[in-house]
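The chain that follows stands alone, in the form predicted alone, written as structure tokens.
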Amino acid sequence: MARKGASFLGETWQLIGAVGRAMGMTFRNFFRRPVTLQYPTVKRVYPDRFRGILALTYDHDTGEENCIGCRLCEFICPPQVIKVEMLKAEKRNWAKTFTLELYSCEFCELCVQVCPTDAIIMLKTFDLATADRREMLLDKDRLHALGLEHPASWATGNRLRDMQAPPKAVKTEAKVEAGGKAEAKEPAE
């Protein structure tokens, strides 16, 4: 019987402590100035790793689109919102159609990571608010226009793969001289 009372008192003190910590946080923030941006007129500065909407890119040297229609982005997409139809040509393949249902996109960045030609990128914006869902169904032309209109995020597929690859091992050979010093020999590249 005494054991039940002790557990009740212990739980009561835990509850009082939790409520006290929560109310303390509330009172600390109650006197703080609000941080509100007047959105249409004042633009927010996004952090470097902000992941916004998706876009397609062009090759800066040739002016051709980078997408080769390999469909890797379509296969890896968890909600299956990307649809690609490939057009085979003599020199290289092209994406005949590329559609993206942005209203169902999870913004997981898997399509960006898997793209071998850095054709699909994430932008530093989210400004596609609309009342009509049909405007969130993006085709190839609209995705290219978005890529030219807004700044790109820091990450492309090749940069992300380079970050995730393990570092190359440095081969060192220690030669112990008579004086007790060790010299490291750089590998020839």
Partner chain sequence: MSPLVYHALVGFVVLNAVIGMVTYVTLLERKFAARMQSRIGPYYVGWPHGWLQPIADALKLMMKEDIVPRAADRWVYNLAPLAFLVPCILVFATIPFAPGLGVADLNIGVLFFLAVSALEIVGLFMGGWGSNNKYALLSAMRAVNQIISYDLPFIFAALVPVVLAGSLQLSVIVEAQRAMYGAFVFYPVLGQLAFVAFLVATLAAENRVPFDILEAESELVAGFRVEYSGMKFALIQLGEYAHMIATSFLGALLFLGGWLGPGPAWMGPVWFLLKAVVVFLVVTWVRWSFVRIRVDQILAISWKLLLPATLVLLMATALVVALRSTGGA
Contents of the next structure:
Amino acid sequence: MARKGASFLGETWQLIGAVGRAMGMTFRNFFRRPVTLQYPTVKRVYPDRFRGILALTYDHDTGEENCIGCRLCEFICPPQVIKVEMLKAEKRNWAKTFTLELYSCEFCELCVQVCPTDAIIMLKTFDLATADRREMLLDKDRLHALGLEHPASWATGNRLRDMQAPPKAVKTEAKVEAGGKAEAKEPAE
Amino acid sequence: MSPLVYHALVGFVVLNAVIGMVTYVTLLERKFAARMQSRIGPYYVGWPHGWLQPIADALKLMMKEDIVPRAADRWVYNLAPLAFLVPCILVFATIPFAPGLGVADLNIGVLFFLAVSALEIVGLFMGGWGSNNKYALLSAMRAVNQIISYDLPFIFAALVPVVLAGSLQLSVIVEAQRAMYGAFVFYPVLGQLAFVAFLVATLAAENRVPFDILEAESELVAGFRVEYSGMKFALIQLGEYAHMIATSFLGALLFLGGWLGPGPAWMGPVWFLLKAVVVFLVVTWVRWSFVRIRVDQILAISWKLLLPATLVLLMATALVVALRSTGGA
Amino acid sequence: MAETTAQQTVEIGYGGTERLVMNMGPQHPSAHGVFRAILTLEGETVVAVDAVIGYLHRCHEKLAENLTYVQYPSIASKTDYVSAMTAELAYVAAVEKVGKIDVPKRAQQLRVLVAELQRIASHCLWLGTWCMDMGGALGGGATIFLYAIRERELVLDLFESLTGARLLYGFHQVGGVRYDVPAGWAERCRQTIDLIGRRVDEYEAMLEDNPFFLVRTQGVGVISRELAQDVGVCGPLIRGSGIPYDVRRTEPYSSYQDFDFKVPVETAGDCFARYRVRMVEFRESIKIVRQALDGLAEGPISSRPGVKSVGQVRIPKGEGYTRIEGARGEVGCYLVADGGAKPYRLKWRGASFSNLAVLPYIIPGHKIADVVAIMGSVDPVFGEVDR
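Based on the form predicted alone presented above, generate the structure block for the form predicted in complex with its partner chain.
Below: every chain and molecule of the assembly, starting with the one above.
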């Protein structure tokens, strides 16, 4: 049936061998542990850079909102799901409203990359399934609340930009915190 | 009580037992297949390990809407599942679970089994034709081709133990295996070859991969079953799996020694069930290991390889038995 | 619709005029996506195929005119979504060619690394779905499918640690890449590809000598050398027909010239030859990944780092075409730039689009069951076909 010029017995022997090999493979697999992960009882470990749902952050030291309403994320978003209104003030600007349509979000992380103040980040969770799509239209309060609830992913604007920058421009604290480089990068000088 | 009532009662009990077995055999297959595929299979329904999954499936199918296509041939379409199911269940009448424990241990048991089980093809074709669906029709045509081609090797392979035992009665065949270390499969050369041929023919008669061209999910979606939903679909599934375990029972009786085995007499049916499950699992193991082959290749295997081989096997068996009874050992 | 010149009817001397027109519709368990094939059957034999595409058209080329060079790479991955890294690479390579932008060495090697890992993952998916189409969703095919997906998940885990996403990455940007290799990733990558190499051996053991598999694939869907060149197929299809054309060799891009790998070529032109080509490509990709990991240069990962604004990248007037070797064949991107932040015109050359063109020539004369075997060995992804 397969090899040219084989005799009937040769072919039969080959058939038996192939059948045996294939069935042996499935049999061996019978004794391997299943790779199934029983979500949601068991959750797997998400890597540091996991791109989950988005959130807004507060400043680590002062507790103020990080977002200055610069709208860079709004302009860069490919599906245009972010809408920001800036509130001008004396010392710094704020975001008056910040809406993010998570149901259309691509999770491309471009908004995180451009943010100058590390205000918008992604979290290590994706589980926001609802029965009503309107709950996925995240407003500013919801985004801040999400940021406090779930662990954040590694990527912030400054870290991503520093990772892409040439080695001599790397900030020292970013190098320590990043953990994102395989080989230690010595500064050029 | 009168024999009629007695037999009706026994038949009723066996029917229920068979249906129960059929539903749980689906679970066994799913778990077995799952482990071979590095996954777990049904788990949450009837936690743990899905013990209530078959019940849930049955309930779901009973509650589904029964759709009859407008252009379908109503009588043919509606009667097809029954015409398919009845022969598949009827064969259980001849299967003895232990000496004397069976609905009717006919003295033409094997003949009855083989003849009636071949009637399912009528139901199959009715389903394919009555659905008014090109996929179903193609599947039905392939089914007729395939099952008819493989019934002959199936019969010949099943006849080898009959010739060795000298009787068509299933309990006599099992008793005759006592002399052969408890199973005809131990008969030198002839037993093993006949068992292998029987398994291959079973795969084809059951429309199991690698011979499942008629329900090839990736080509014909569901073959002749494609238009059925709800309880009719359940009946077709029931018939398929019933036929599946019926041939497993037949294989266990003919080749593996039925209820013979060490231990007290009441262990007989247990051994029998175990052996039937072994045959079923081997067939399932083959099913989950191979890709399917094309219908013309299936027919080529049957007519060019399996039929001559089983014919030769049967004649060789007859020759051996004749030589034995005249001269020899 | 029936007036296409590509249709060929093979008269097989059937005698009868009983022809059945069957629709292997856009919704089909083995259509590999949304693909409609109108088959004309005589009994079980297909005598004509009329292929209808366009069910997945999402206006990529128009979208590209409205998105800047910074925004589009993550969209580009959605053309060939199974092999997203190579799709993004086609776009950014075109932009870099037109804008004459250098890419640092490390970025080039990272691009090669992820492209080859992506090729491994894509071929895992190909093998699994092809065997599933041939073997049934409830049968031996599903077994191989689950094994292949199990291996693909390992590669996707690697990508997840690298970029954060599993399927559509947004890894490339104009001038380089966005993410660098995290700590410990190289070691895990080596372990993963070692494991995948062993598992590929297992698949071959299950399939290679298997007469059931061989009768389904040998002699089926033969693309002759002349036909391959006339119709313009690419990738494993053309290499399975005896023509050693691999873009990585003929026009090396992104430092492929520094890597040592073999380009597999088979002459039979049938499904089995294409299967052999892809199985060898598995091994060669593993080799390339090892070389890339060993020789990863130091340096920046982008020559236009730190995207801070949407219009940051501006390409002067010009046009150019780049081609790369995707998992399915030659993916090309023709870009016309007009000096702004958005392209004036973008044209995708999808590998699967050209590969599908060969179907009306090779399917007639075969049985229905061969249609799925042939389609699986062509391995189309309809994001590329319909864009």
